[in-house]
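Heads up, the chain below is alone and in the form predicted on its own; it's given as structure tokens.
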Amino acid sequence: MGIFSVYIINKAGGLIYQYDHISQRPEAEKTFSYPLELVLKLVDDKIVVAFGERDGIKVGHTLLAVNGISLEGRYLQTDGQDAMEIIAAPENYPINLKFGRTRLTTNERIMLASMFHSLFAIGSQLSPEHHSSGIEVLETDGFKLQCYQTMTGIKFIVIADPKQTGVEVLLRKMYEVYSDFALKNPFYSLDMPIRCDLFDTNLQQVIETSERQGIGNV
């Protein structure tokens, strides 16, 4: 069991906040001699594995790094090298690659937040009772989503392993943390992005305690 991440998202649907807990995106590394045994594509500007799997490396899955160097889409973060070039060159063998899920990046999270922001709000007008709320729950075989939305418009919203227990109780305690530690914090602005070590500390001990005691002696 374990709590995955965590968004809070404001009522004309912002992100204002994101925490990763857990990573649940298994990686995989391996060196790897000329010529490469799988064949990689570009897709959103990252390199992607289109066929070939082994050693825990699958179609889709993203490169990561070259040689130890984290990638930013498909150019090294250190000296802006075209990993596909690098790739393409025998002199350059063996080579080390480290294959993973995709990570999102923030642009990725804030249009994932607005996307859930109006999914929520149609789910509440499709609802043949009146007044009902929006999504509330989504479950997956590898994880669920579980949203609470304050009288003021704030999304909470925990995303963790589907035998994760005591999560509505967690969304209650973020409530509590961020009306604590963001909402009484004189440099805060309503709905502005929360830049706060005080939040940030709490947030991750109700979160551990969450996990460990599962179901609600948060």
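Everything quoted here is computed from the prediction, not taken from an experiment. Heads up, when I say rigid core I mean the largest set of C-alphas that superpose within 1.5 Å between the two forms. Numbering follows the first chain given and starts at 1. First, how it differs from the form predicted together with the partner chain.
Relative to the superposed core, L71 undergoes a Cα shift of 2 Å or more between these two forms. Once the cores line up, the CA of L36 ends up 2 angstroms or more apart between these two forms. Here F187 does not count as shifted, since its C-alpha moves by less than 2 Å between these two forms after the core is aligned.
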Given for the second form:
Amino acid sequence: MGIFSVYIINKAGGLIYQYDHISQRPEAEKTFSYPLELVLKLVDDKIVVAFGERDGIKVGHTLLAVNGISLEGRYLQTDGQDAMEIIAAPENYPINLKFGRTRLTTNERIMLASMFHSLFAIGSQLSPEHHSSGIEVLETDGFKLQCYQTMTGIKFIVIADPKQTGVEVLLRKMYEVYSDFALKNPFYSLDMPIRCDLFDTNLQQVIETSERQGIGNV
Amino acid sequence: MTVYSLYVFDRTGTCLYYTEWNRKKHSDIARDEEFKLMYGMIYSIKSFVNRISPTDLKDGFLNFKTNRYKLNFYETASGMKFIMTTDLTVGNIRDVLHQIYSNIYLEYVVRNPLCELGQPISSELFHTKLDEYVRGLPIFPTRIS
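For comparison with the form predicted on its own, please write out the form predicted together with the partner chain.
Full complex below, order starting with the chain above.
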């Protein structure tokens, strides 16, 4: 329930601001005995479940921790041991593994932002009606994405719960906060990432108020 | 309320069927180029949605809206994609797309020995049944403005 995250994209498709409000990524922890029922594979140097969904562990989840020690990619954070080797050795069992959805890295977020920038343009090109804008609302069964493009081409994107109301108003408020605390800041250069404490705090405030009001309306 | 067009793609991205009812604007690119662009957009949206999602999704992408139209998406377990563009007043029509798949596509294409699967659908019977079904829907306008 509520607002999950917020993205601001400049007119060229570059990500200039990102903020995660609630992150309730599903995680599942379980102790396994040898042999391991799951099939794991390496994707981009991360250990990903390839087969064997069970107890909240889904295909596509990554391995986050082994025996309570967090992983950095495929290696243990403490001594840099390869987690694949630990899992392969029978003497390490029973073993406690924690799986969950991968946290997006900054690079991935930049890539997704520019991806949306082009999808927005294609959406308006494929329109069956004249003078269509780009994608304004995109719905899935787990979240909805709402986008507001200003006259100057900056896109404000909010990812929220499908039942959240008042996102439209929040987007306008975010634009207001952007003009007041980023554009009027003499140290801010246009189309560059926004690094400003006053902007951060005001944006969070706007998100929290709209979240409370939105839930009240449901 | 109105229905603009329907696209049917198979799992490899071939456009099996395309038809339109009250479409007002035709993009300036060739028909088959438009199919490729549509399939490419849907493919990218699916991947985008799966990656940006904060939770695990079951059905994934359902629809999107611009200020002029709404695009509704339904994918079968076998990877066939049904895409219907409508105007903004139309609600959830996932079951309509499912009906097109189960009552019309399966009935008149899969069970028709003359229709080759994976090839564009040329069956006249499929075309008339589909047209009849869509024109009978409550979301279809009774008089065309």
